[in-house]
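Let's start with one chain on its own, the form predicted alone, as C-alpha cells.
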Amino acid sequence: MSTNVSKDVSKERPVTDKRDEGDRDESQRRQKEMIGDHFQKLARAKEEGKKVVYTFVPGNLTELLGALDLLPVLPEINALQSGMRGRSGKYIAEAEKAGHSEDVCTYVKCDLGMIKSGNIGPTGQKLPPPDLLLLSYTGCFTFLKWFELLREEYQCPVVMLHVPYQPDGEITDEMRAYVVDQLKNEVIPALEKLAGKKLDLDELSRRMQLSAKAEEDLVWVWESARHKPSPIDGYFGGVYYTGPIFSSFRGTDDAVDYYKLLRGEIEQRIARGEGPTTPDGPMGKEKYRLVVEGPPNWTNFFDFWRMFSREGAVVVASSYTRVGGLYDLGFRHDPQKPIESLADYCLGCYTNLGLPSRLGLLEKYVREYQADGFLINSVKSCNSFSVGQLLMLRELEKRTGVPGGFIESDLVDPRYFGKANIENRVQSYLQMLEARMNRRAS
C-alpha cells in the first residue's frame, strides 16, 4: 500500500456503529469475511491470471460469471462503501473538477473520482481494471453513460444486455425471448471468449440451484418482519441482509451458508420476542412500523438509522432492498431453465418496473406488514428512484389511508445530508403518527 493510500485510509470517517466484534451476530462476522475474501481475490486477480468483469447490481448475472470463473466488480457497491468510509466527498470533487455536472448521479462521480485517486477498494486494496464491462440495462439510463465513461477510461470491450422495460408490470413471452436471444448470441459468447472456455450448462444449473436455496431463506428473513415486534429492520438492517445475494455471492455455497445462518439467528430472536439490532445494540420497544421507498443515505448511514431506532421506529419493508431482485413476489432462479431464468431475473428487477407496479408493491407492503406509516427518501441525484415520488406519496395515502412522510438527501454526496433538517422532519412525522395512533386507540 502506498503512502498516499495509507493517508487516505487513516482519514476515513470513524465507524459509528458502537457494537464491537464481540457484540456482532455470527452472520455479520461471516459476511465481513466473505467480502474481505472476495476483495483479496480481486487484488490477486492479475498475478493469478483471473479475468475481471465490471457489472451492476440490478440484473447482474453472477451465476453466469461464476460458472465461467470470472470475478465480478460492482461499481455501485464500491461507491456506497466509499460513502460510508467518508471518502466519497473527495472523490465527487475530483469528478466535478474533471467537468462532471453537480446533478450527475453521485455513484457515478464517486466511482470516477475513486478511479482517478488510485482505484482503491473498500478494503484498502487496489481494484484491478476490468477485462470486460457487462452492462445489463434494467431501467436506469445512467448505467449506459456510466459504462461509456468506464470504456473510455479503461479502453476495454463492453457487452450490453438490453432488458425491456415493464410498462404494464408483466413479463411477456416476447420480452423473455428477446433477452434470451441476447444472452445466447451476444453475452455468453463474449464471456466465453474472455474466459477462454465454453460455458458448462450443468455448472450454471448447479449455481442456479444454490441461488434458489439462498433466495428462499432471504425471503423468509424479509417476511419475518410481519411478526410483532419485528425481529429485523427491513431497510437499514436490510441492506446488510441483501449484501451477499445482490453482489458477488449469489450462486455459491457461501451464500447458502450465510442465509441459513442468518435465518437461524432471526428465528432465535422471534422465539425470544426481540426486535432488531441497531447501531446502539438491541432496539427497545417497537412503537412505529414503517415502509420506506428510496435508497438510504450512505455518508451518514448510522446517524440516519438512529433517527428511527432511537424513536422506536422500525422499517418492516422497503423498496430499496428489492432493487437486486423481487424474490418475495415468487421469483426463484430455476436450474431446469437456466438461460430463461437469467432473463426473468433481469426483467423483474425493481428498477425495471413502472410507477403503477412500484405503487402496487408499496401498497402490498403497507397492508401485509401492518405498517403505521410510510416514508419516502427522495435522493437528489437518482432519477431512477426519485421521479414521480410525490405522486406516489399522494396516491399511496389514498389507497391505504396510511399517512406518508417525505425527506430529501443523496446517495454519497455529503453536501446533501442536512442532519438537523432531516431529523426534524423525521421527528415531526413520527409525532404526527403517534398522535394519530393515540386518537385511534381512544
The other form holds:
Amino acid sequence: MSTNVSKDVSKERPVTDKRDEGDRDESQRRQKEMIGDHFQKLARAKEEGKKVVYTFVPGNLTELLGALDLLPVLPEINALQSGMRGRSGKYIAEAEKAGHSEDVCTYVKCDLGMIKSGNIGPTGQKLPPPDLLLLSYTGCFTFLKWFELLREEYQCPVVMLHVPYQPDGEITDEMRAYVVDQLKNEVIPALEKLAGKKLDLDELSRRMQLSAKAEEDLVWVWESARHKPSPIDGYFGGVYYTGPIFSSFRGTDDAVDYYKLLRGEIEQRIARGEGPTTPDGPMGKEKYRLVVEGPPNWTNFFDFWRMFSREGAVVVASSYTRVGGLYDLGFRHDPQKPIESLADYCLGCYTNLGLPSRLGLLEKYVREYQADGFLINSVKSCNSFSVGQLLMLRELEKRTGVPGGFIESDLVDPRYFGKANIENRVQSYLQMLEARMNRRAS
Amino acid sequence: MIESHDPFNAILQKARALVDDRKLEAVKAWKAAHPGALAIGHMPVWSPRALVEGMGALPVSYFGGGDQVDVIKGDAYFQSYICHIPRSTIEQALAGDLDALDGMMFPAICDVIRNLGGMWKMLFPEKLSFYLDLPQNFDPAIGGKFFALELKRLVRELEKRGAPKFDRDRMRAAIADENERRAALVELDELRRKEPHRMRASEAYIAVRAGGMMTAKEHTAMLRALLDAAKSRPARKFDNVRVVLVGSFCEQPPVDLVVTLERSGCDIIDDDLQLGMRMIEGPIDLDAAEDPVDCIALAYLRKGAASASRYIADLVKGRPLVEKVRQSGAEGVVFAAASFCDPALLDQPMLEAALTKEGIPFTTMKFAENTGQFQVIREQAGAFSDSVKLWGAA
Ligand code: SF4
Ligand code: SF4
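Moving from the form predicted alone to the form predicted together with the partner chain:
Now the complete complex, all chains and molecules, led by this one.
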C-alpha cells in the first residue's frame, strides 16, 4: 500500500486536475520536482554505479538506505502511478495473460505487467532493475509473494525483514527485539555489502533527526483538519501530503523543506478561512466532514475525489494516509536510538494493527475531528485492508452514533470502478447525512 | 458412501463422522470426560498441537463449515471477493456451533486469517483469540528466539484460561505422542504412494483430518488400525495417472471433489490438503533443547515444509514440488486452490514455471469449500489424465 503521487499525468490522460494547469501550490510544484529528481537519479543509477533497492512503503527503511547511499524504488508507487496514468488495465491484462489469477492483488499484477512492458516508470524513463529486494514484510502477506515473483523475474537477492503483527495493539519487547535482531544481523550487513561500505550510525541518526522534523510538520498538517472549515482534505489531498514522507524522501532536507512549505500554505489558508484545494480549484462551502477507511481508487482518482468535493464533502481524517506510519499517535524517528526506532516504525504502520486497534483509531478520528459520517472504500485487491471492514462499519456506527457508508472499488483495476454505481452510492449517502444533519439542527 | 462391512471401512466411517461433526459433539464429549480441561480450536494451516496437548488441553483443528453449512449471516461480514472459509467460520461461531471451544488460534498464514482473528476478538471477547505469529526468519538465534517466546506466550495464555501449569515432562510426553502420530502418517503416505488402490486420497484425507478432533495418541491408534486394515483389504488396482494435488492447504475442497478427481482417472498420491498435520517434516527432536517448547520452535524452523505462507529464503522456488513429484513417481500435478486464496494463487505461477522447466504436466482449477457442481472438474481432470496417459504431457 502506498500514497505517493506524482502529478505527471497529462501526457497519457486528458487533464482532469485543474492544478495541473498552473494553479498549483508551491508545495506541489516542489514535490513534483523532488519526484522528478529522484527518477532522474534512478535513470542514471547504472551508469553512475549506484545500487538500487526495491522495497515497500509500509515499514520502509528510507533513512537506512539513504545513509548507505542506496536508491529506493517502491513498486507500489509505480503501480498506483500506472493506475493514474491509465495504464494499469493493460498491465493487469498482460499479467493475467501470463497466468496470474484474476482473484489476486492488482498492485502485484500491475507491477508484473509493467515489467513485461519494459519497466517504464512514471516519468517515461526506464526503471533500473533491482540490485536487491528488501522485503520489509509488514502489514501485508502479499508482499512476500510479490517479491518472490520479482526474484524470479530479476534473479537478484532478497533480504527479509519480518515484522510481527500487533494483534493486541501493543509493541512488546519480544517483537522489538526480533526486528532489531534482524536489522542488526541480516538487513544491515546485506545492505552494507551491497553498498560496499559500513553503515555510519551518526549519518543514520542525522537522517532520523530530519525525519522527526518532517514528521512533526506532517502531524500538524493532518491535525489542521480539526479546524472548521478544514483547510485540507485528509484523504484525496492527504495522499499528496504523505507522498514525500512515505517514500524516498524521509530523512532528507528536501522532505523537511517540503513540509515546512506545506505547513506555511495551510497556515495561510486557515488565516483566510479557506477550505482545501480540489481538482476544480478551491472547494466551496464545507457541508460534510467525513472520515474514510481504506485506500482510494487510482484509475479514476479525480472523478472519485470530485464526487465528494463538488458536494462540499471534505475528508478530515483517513486511515490510508497512516499506512506509512502513525505519527499522530506520537511516534517519531528517534536519532538517539536509531535501530530500535526503525523497528518501532515498522511495527507501528496502520495495516500492521489488529482490527480492534484500527477500529479504535477510526473512532478517535470521528470524535476528535468532529466528523458527520464515515465511509469505507473497500478495495478488491487488498485483503489486508478489506477483511473485517463490514464488522468495523457496524461497530463504528454503534460506538459513535455516526452513520457509515460502504462502497467497493479497486486500487488499479479499472474493471472494478463502476463510476455510475459509486456516484449513486456516494450521493445517496451524502443525502442521508444531510437529512440527518437537518433533523438534528431543527 | 462408505460401507462398514470390513474393518477398513468401519474405521473410516468413524473418521468421517468426526470430519462431519459440525457442532463439535466429539469435543463436547471429550470435555465432559475431562472436566475443567480446555478445548482450543485452530485455523489452518499449522498450529503447535503438541504444545496445546502438553498443556492438558484438546487442540481442535477447524477448517470452516465445508459444504454442509448454509452461510447466511457469515456473508454479511465479508465482501464477495474474499474466500469462503471465514464466512462459514463466522456463521458457525455466531450460530453457537463452536461453543465447545474455549478459544481459537489464528496462525499467521494470510491477511484473511489474520483479520479474522481480530473479528473473533471483537465478536467473542470472552473467548481466547490467539494470533500465532509464525517466524519468517529461520536463524535459531533470531527467528527461533522470537518463535519460542511466541509459543511461551501461548503457554501463559492457556494458563490464564485455566490450563494446568506448564510442566516439562507433560510437554515432552505430548511431543513424543505427536512424533508417534507423525511416524504413522509417514507410513500412511508411503502406502498411498506405493499402493494407491489400498488407500485412496479421499480415504487418507478423511483419516488424517479426523485426527484434528482427537489427541495425537488416539489418532495414532486409529491410523495404525487403518493401516493394518488397508494392507489386508481386498482392493482393485486402477489404471490411473499418478498426480500430486497442490494448493488446498487451507480452505478444503468438498470430499466429493477429491472423489471426482479419483473417478476421473487420477491417483492422488500426495497432496497438501492436511498440510498442518505434516508441516513438521519428521519428528520434533526432543534433544534439540532443554526446554521442550524450544524444541517445537526449532522443529518448525528446521523441518518446516515448503508452503505458500513460508518465506522461501535461499531455496529455489518450486524445487520441493518438483522433488516431491520425482520421488513419488507422480506423472503430473493438479493445482486446486480456493477461489480468492492469495497465497495459493500468487504461488501457483511460480510453481507452474518450475514444473514447465522440468516438463512435468499440470492442470489448474479453483473451488470453494461449498462447491456443489463437479461436472466441469470431472471433464477437466478426465481430459488431463487421458492426455498424460497418451502423451505423458497435458
Ligand atoms: S494486498 Fe493490499 S497492502 Fe498488500 S500489496 Fe496488495 S494492495 Fe498493498
Ligand atoms: S483460503 Fe487462502 S486466502 Fe482464504 S483464509 Fe485460507 S489461506 Fe487465506
